[in-house]
Each structure stands twice: as C-alpha cells, then as structure tokens.
Partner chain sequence: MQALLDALVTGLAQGAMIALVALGYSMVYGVLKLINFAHSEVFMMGAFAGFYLLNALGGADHPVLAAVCGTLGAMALAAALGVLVERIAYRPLRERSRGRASGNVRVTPLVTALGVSVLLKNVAQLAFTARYKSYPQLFGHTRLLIFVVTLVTMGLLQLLVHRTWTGKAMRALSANVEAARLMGVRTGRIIAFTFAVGSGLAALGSVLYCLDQSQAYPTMGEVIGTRAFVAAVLGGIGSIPGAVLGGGLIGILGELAKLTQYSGGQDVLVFFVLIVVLLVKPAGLLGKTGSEKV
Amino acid sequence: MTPGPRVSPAARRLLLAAGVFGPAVLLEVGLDRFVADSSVRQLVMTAAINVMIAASLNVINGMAGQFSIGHAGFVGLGAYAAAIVASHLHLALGGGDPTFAHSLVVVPAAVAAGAAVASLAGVLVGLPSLRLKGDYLAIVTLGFAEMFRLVLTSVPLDAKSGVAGAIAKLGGQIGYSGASGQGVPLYAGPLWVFGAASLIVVATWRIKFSGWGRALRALREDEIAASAVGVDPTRYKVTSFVIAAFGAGVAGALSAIMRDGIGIVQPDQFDFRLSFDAITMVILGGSGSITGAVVGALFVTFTVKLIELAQGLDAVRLFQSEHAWLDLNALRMVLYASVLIALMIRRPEGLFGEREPLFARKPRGAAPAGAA
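Coordinates for the sequence given above, by itself, in the form predicted alone:
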C-alpha cells in the first residue's frame, strides 16, 4: 500500500496551533451569543480552569510519584499575583469596562506574574522533596498551602506599614477586590481560558511522552536504579514541582480575572477543599493519564454544579426542611469518598491507569502488550 504524503514539521505545528486556538477563538466570539446565562458560561470556564489544575498536579502526583496535597497554595499565589497586576494595569489604561483590546496587554502580564510567583514557590516547596517522600512530603505541601492562606487571614487589616501593611492591603478574610476596591477587572474571556487549558494539556502530554517524562516515571518506580543510569533526582524532582506550580499559577491567575467571575479573590477559595478536589480529579482518572486528569476535572466540576442545582429544587428544600440533618455539600464529599473507595477496590490504578484511550499513541519505551 502506498503511504500518504508526509506532513512537514512546520505544517504539523500549524495544524496543532489551529486545533488548540481555533475552538478558543470561536468560543471567544460566540459563547456570549449562544449561552445567555452567565452562570453557565462561568461553569464552562471553571471546568477549563480545573482541567489546568488537574493536568498540572498530574505532573507531580502522577508522573513523578511525589504526593503533594498543597496544590491550592500554588493556585492561590497565582490568583493574588494576577489580581494585583491586572488591577494596577487596568487603572493605568484608564479604567472603565474591560475591553478585548486591553486584554491583549492585561491578561498576558497578569498570567505571567501569577505563573512566575507560583513557580518560585514551586522551587521552595520542591527542595524538601529531595529528602522527603510519601506522607512526610504530603505534610510539607499541606503546610505550605495552609501557611499561605493563614498568613492572609491573620494579619490585622489596620496594619499600615512594613510587610504586615502590604499583606493587609490584600483584604484579609474579606478578600482582595482590586486596587480601587471596586473589584478585580475581569479580562480573561474564553479565548484566554480555553487557549491556556489546551496549551497546558498539550504541554503535559508532550512531557509525558518525552525523555523527561520517562525519567520522571523511572524515578517514581525506583529512584536508586534511575540514578544509576544517569537520572539526576535533584534536577527532575525540583523541576517537576516548578512545572506543576507554573500550571497551577496560570490556572489561579485566569480564575481571578475570568469573565463572568465574582471580581474578588478570597483566601477561603484556596483551602484544603481545592487541594482535595484536585487530588480527586487525578486519582479518579488515573495517576499519570492526561486523559484521566481531563475527565476527572470535568466530573468534579459538574458534580459540584449538579449538587448546587439540586439544592435549589423545591422538592429538595421541602425534604431538607423536614430533615434538618441533610447537608448536600457534605454529601458531595461522601460521594467522592464512595467513588474513590470503589475505584481503589475495583480499579486501584484509576479509571484509565496511565493509558490515554482517546489517542492510539503509546509511551515510547513501553513494553508491548503480552511481553514477558
């Protein structure tokens, strides 16, 4: 059979870029027209942000095998940094309603700031991973996330000078509502949110099937053996934390300035529940599977929304009035726990394991099926 014409690398990159940004451009133009309900638009973009969170966490927990439960801290740092930069740039550009033209300046600067701050934190958190594993590393990452949140909420709002005064300007428990106090400007529309989500998914996909990804998996399986064949644990572990923190910072930045958002960044948005949800997304789909991270993120996002909608039903309200003990928010956690327990019993590797069922490609170097 005669093979078809080969596609040049440049053409392949152009096709990839069109596949990534084409749908995002169409959504930027048409989402507001076809989806009149702002809460639905917010839900769809929140799902894309959760995909970024899950895909970035998958680099640490799935590929590198480092158990991090403080991912919310990186998301929060990115959100606050982006909100500050976007607010000041918005005022410098004259204020008013956010426009698409100004978003070409504001969004890249805000996202870059959020990603940079989160990446720096990733270095600081990644260094202890050189000596810690498992439960001990989990405690360190959880401590980092909680420390970030508690510092914001514990500083008195009447502090005027020094570090305490700078932190107090972030609004404490009330939250940061922009440099002018009128709300964080919401510049990030579907183009930015879905474009960034697509880029992060593609980037993590490329990492997984690269030599870097194989080295991470080798460290995860046997660090001593991987070191013996030239894999530097220091370099790979710290860099994996930086990559994951970068992705989380981008997600946090876009969530802070997302169109149809609330215009305020609060510490409680980045508590342990967000970290738990992120871990759930990764474990449900399968640690190490990019497809699994996407599916897990969509499942968690829409499950939360379904529970919120169920709480508003007249029948549910009547049932709750007769049964005061019923808490549907707590029921969500019970649902997650039940799903995780069932998965651990039936499929300990998660829904997909490390497989990518939406794609035929397999990791290079993987043993063929049926090999001894």
Second form
Amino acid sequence: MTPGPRVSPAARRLLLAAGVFGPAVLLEVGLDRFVADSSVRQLVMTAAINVMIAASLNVINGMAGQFSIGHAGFVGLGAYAAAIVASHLHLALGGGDPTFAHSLVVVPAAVAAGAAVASLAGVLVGLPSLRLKGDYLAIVTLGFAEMFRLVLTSVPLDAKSGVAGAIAKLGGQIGYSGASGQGVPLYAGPLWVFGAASLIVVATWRIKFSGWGRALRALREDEIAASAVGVDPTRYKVTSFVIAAFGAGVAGALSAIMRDGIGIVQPDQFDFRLSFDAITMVILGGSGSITGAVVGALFVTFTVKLIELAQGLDAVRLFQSEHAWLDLNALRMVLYASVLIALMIRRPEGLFGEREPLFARKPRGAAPAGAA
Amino acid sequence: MQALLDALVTGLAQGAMIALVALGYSMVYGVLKLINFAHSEVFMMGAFAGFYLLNALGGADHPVLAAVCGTLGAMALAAALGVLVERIAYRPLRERSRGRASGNVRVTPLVTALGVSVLLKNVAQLAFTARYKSYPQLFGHTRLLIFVVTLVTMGLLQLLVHRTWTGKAMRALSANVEAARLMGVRTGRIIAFTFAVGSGLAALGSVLYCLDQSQAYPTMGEVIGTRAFVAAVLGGIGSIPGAVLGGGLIGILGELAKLTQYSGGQDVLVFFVLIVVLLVKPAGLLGKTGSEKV
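Having seen the form predicted alone, I'd like the form predicted in complex with the partner chain now, please.
Next comes the full complex, this chain leading.
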C-alpha cells in the first residue's frame, strides 16, 4: 500500500473523466491525420462498437445471470433507426458532405432514436420472458432477433401502402442506404464512437459496483433468497435487460453512421452470427467482468479482421480455388465454438472470472493503472 | 376453399414432421431441464446421413428397401451423434455442477449447448459445403407416409415412456434426479438413452422432410429447428402429446400463412405465436405448472 498524492474526490473524478474522454477528443482530431489507411480506421472504430456491444450484453448475461441470445436484434434496430433519422436530418440540413458542425445535431438525434427504439423493444421482449422462471429469455430473444431480420427480408418490395409499404422502403435484403438511396450519411467521427464506448464502459462499471449491481448478483446467485430480502426479481431483471438493449441500440446506431463505415444497413449484418460473436466476447473474457468484456470484444474484432486479411492473400486464394470446401468464416465459427465449449467445461468463469485485473479496487489514493 | 383444404393437409404433414423434431427438445428438457440447442443440428446431420445412405443404397432401384434401410441408418447415426454430444459437452458440466449452486450454473449449459450447435452447423458447412443437395425422390405420396410414420412413432414412444421400465426411469429422472439415483436408476445411462431416442426421432423427421421437400443444406436446422422448438414450447415443453399438438398447430399455421400475400412471414408468425403463448400460458397448452420448491 503506497500512499499516493492526496487528491480530493472531486478532482479525482475530474481527472478520471479527462482520462476517459480525453483520448476520444484527441482521436477526433488526430485519427485521420495519423492513420492514413481508412480500413485501419474502420477496424479501430469497429472495435469500439464491439466493446459497446459486449459491455452492454455483459449487464444482462454476466451481471444478472440471464441468457440473452438475440443481442443482434437490438443492435440492428438501433442501426436502422439511426440510419433513417440521420439520412432524413441530413436532407433537412441541406445535404452535402457531412460536416462536424452538422454532426453535433445529427449524431445525438440518431443515437437517441436508435437507443430509444432498442430500449422500447427491450421492454416488450423482457417483460413477458423475465417474469417467468427458466430459460424463456433465451428463447424469446432468439425469436425476437430472428423476427426482426425476417420482417425486413421477407417483405414484398413492391408493397406500397400500410406497414408493409413502410418496411419495403427499408430495402429488404438489399439493405437501407439513406432516404435518397445515396448511402447513409456518415457523421459519427471518432469523438462520438470512442466517447460513447467510454461512456458505456464507465456506466456499466458504475452499475457493477453499486447497490444495483450487488442486487443483480444476489439475484443471480439465488433468486428466492434475494427476493426474500427485498430485491424484486422482475423489476431488476427487466430494467437491466432494458439497459443492455439501450447499449446495444447506441452501438448499432453508431455502427450505421460511423465515419469510414460502409453507408448501408443490411439485415444480414445482424444475423445470429453477431449475437453469437457478442456472447463469445462476454464469455471469453469472463461473464460479469467489464475488463473481460472489453478484452473479449477486442479479441473477436481482430480475429475477424485477421481472417479478412488472410482471405486476401494470394496463397490462401489459390488454396481455396483448389479446395472449395474451405470456408474461412465457417472455420472461425468452428474455432470459436470449440473454444467456448472447452472453456465451459474447463473454466466456466472465462479468462478473468468476475475480476477486473487491471483495476483491482485499491485503497484510496491509488490511481487506477493502465487503460483497456 | 380447395386451397384452404390443401393447406390444411400439407400443414398436417409438415406439423407431423415438426412434431418428431419437437419431441427431441421436449424429452431432453423433461429429463435435464436443458434447452438442447444442438438438437436442430442433429436434425440437419440426420438429413445428410440419410442423403448419403440413400444414394449409397442405390435408392431408385429398390425404393422401399433403400428408404427403410437408409432411414434406419440415418437414425442410428444421429442417435450416436446425440449421445456423443451429451457425453462430450453436457456430462462434464453435470458432474462438475453436482451439489454446487454457484451463480452461473444455469447459464453454463446453455452456452455449451449453443456452442455445440454453432460447431455442428459450421462443421457441416465445411464438410458438405453450403450448396443445396437434392434428395432422391423415392415416393409419390410422401405426405401420407409422413403422417402415418409419425402417428405410429408417437404411439410407440407413448408406450415406451408409460409402459416400460426404462420409461418409468425417465419419468422418475425428470421428477427428481437424486431420488431416482437412490432408487437404483442409472441416471447416466437413462440420460444417454433419452438423447439417443430424441436424436433418432430428429433424423427420422429430417429424412421424411427431405423426401418431401427434396433438399438438404447445412442451415436447414435453423429453420426447422426453431419451428420445432416453438412447437415444443407451445404444446408444453416436457410433454409428449404437447409436442404433437404444438407441431400440428405450427405446421397448419405456417401453411395458412403461405396463403396470404406475406408468404415469407411464416416464421415471423411462428415467433409471434410463441411470445403470445408465453404471455398468456407460459407452461404451454398441455404443460403442467409446478410450484418451485425452495
């Protein structure tokens, strides 16, 4: 125990805030300048979005001990809502290239829309299934995510009127590329993406180490005992589920309007594979651990990128043309699934368990070391 | 009117096939209280096993012989796969969690089941490629065949569960594992047997389905598996007549949905029904609501 310099709690908070959000501001200015390759920029921002997805799923799968396997549905809802709002606002503001000044209006509106829609869906999905005992949440979330995707893909594109007409405007299988069809305006720069990721991580951190987080853990360990001491299971579970959906909505919204993004939202981006990736991120790092969720998210993002790079190599292409069965993405899923099963059998608590290795709660004065 | 009748008949045949798959979910859930996500992939693997066996047996020359032998072979292979999955993935978890009520005891098996499902699906993708394989067409009246085979199977299963010692052991296990063990039931064997029967039925369902719909592909488990799962929950998971009823309802509902202009909305409707059922009657139509003991 080394006594650090005496800092007042208020100053410490300020320092922490600066430490967390400073990099986001710096990156807003610097990312374009230092990283010339737009695919690298895209990778870094995707990593931040995956961190949001994992951190939010961690609230319900890790802390509350429920099992949601339809996180992609909420991400997708957020993405579509944000894409619609952003592209309409973009037109209302006069179009042209996305400017930073405009992004101060468009991004908050789009993210708010995405988060609101996703949270609303969270209430609708969570209320019936979390009232029940057993594994109904797993089933219903799976059903919800599939429904979301199927509604979008199966709508007849020539429908003109009513609900079907409105959904048909979203482009079905092909995807939604803005109100004018010229691509979703890409407003969210690094400031927004990294800022939101930091906010969500900090928020889930605060939840974990609050009375709320303790109540969730109590529920997870023993629901009957927890409710006997006054923790209302349904209320806590549904609220934490809605928080998770909210986070997923924000992540989806930013992924749709992210600078260096692809400018189109497609239903297949949000299929079961994304949900499974999100589960892998949480479980790998250790369900309940926020550090774990962040590390898991980074790991999954970079393996996906590695596979993408490997697919570009001439040697791999040659090999694939001779062996048509070799589907690298299927191979990746085989690998993830095997790791997950082995982990569950050998070490169900994941890499870190519930601990936060870099941020062990030290006595006052000791500054948190390192950054995730 | 004619269209409606046709839809009902097709729906019943579809429903019978779905019921066969739903039974596997239901039986495993009844015994282990585990949603066996891997079941839908066992169904898919059964379809591929049937495909290769039917072709190897020279289906077109001796349709009846090839169909019977091929189906039985596929069932045996699927049963072996089911037991293997149980042995490798689920049993170690059970042994570890016995007598321990740590936090994620409930989530761990679900993650494992999901992992096995993804594993099998992608292994199939690698082994059989994503291309659709067209099944040999052996019979004209497959719908009638599906229907008859399903009814006979249901009858046999009902006999197995209610009239034999093994069935009694299965029921005992689902009521209370520890008590069953104390009464001399070899729980490990009974659980493996349950997996074998459920997986065999799934393979039967998949071969019948493929003889009717004529294609096998690695993601077929997702489509039929989720429908079957919804059928099991709808009828009351853990109940055999419930699975049959749920299967029938889902099958008919799906065919009726095809009559409307939103033909692609079939699965949307299926999930919608699921959520409504969970809201109104969470234990399913024929399920029993038991109070949880402390």
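Positions refer to the first chain, counted from 1. Rigid core (definition): largest C-alpha set, two forms, superposition within 1.5 Å. All values derive from a computational prediction rather than experimental measurement.
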(message) My question is whether Met344 is one of the residues whose C-alpha shifts by 2 Å or more between the two forms, given a fit on the rigid core.
(response) yes
(message) For Val40, does the CA position differ by 2 Å or more between the two forms when the superposition is done on the rigid core?
(response) no
(request) Answer yes if the CA of Leu318 moves 2 Å or more between the two forms after aligning the rigid core, and no otherwise. (result) yes
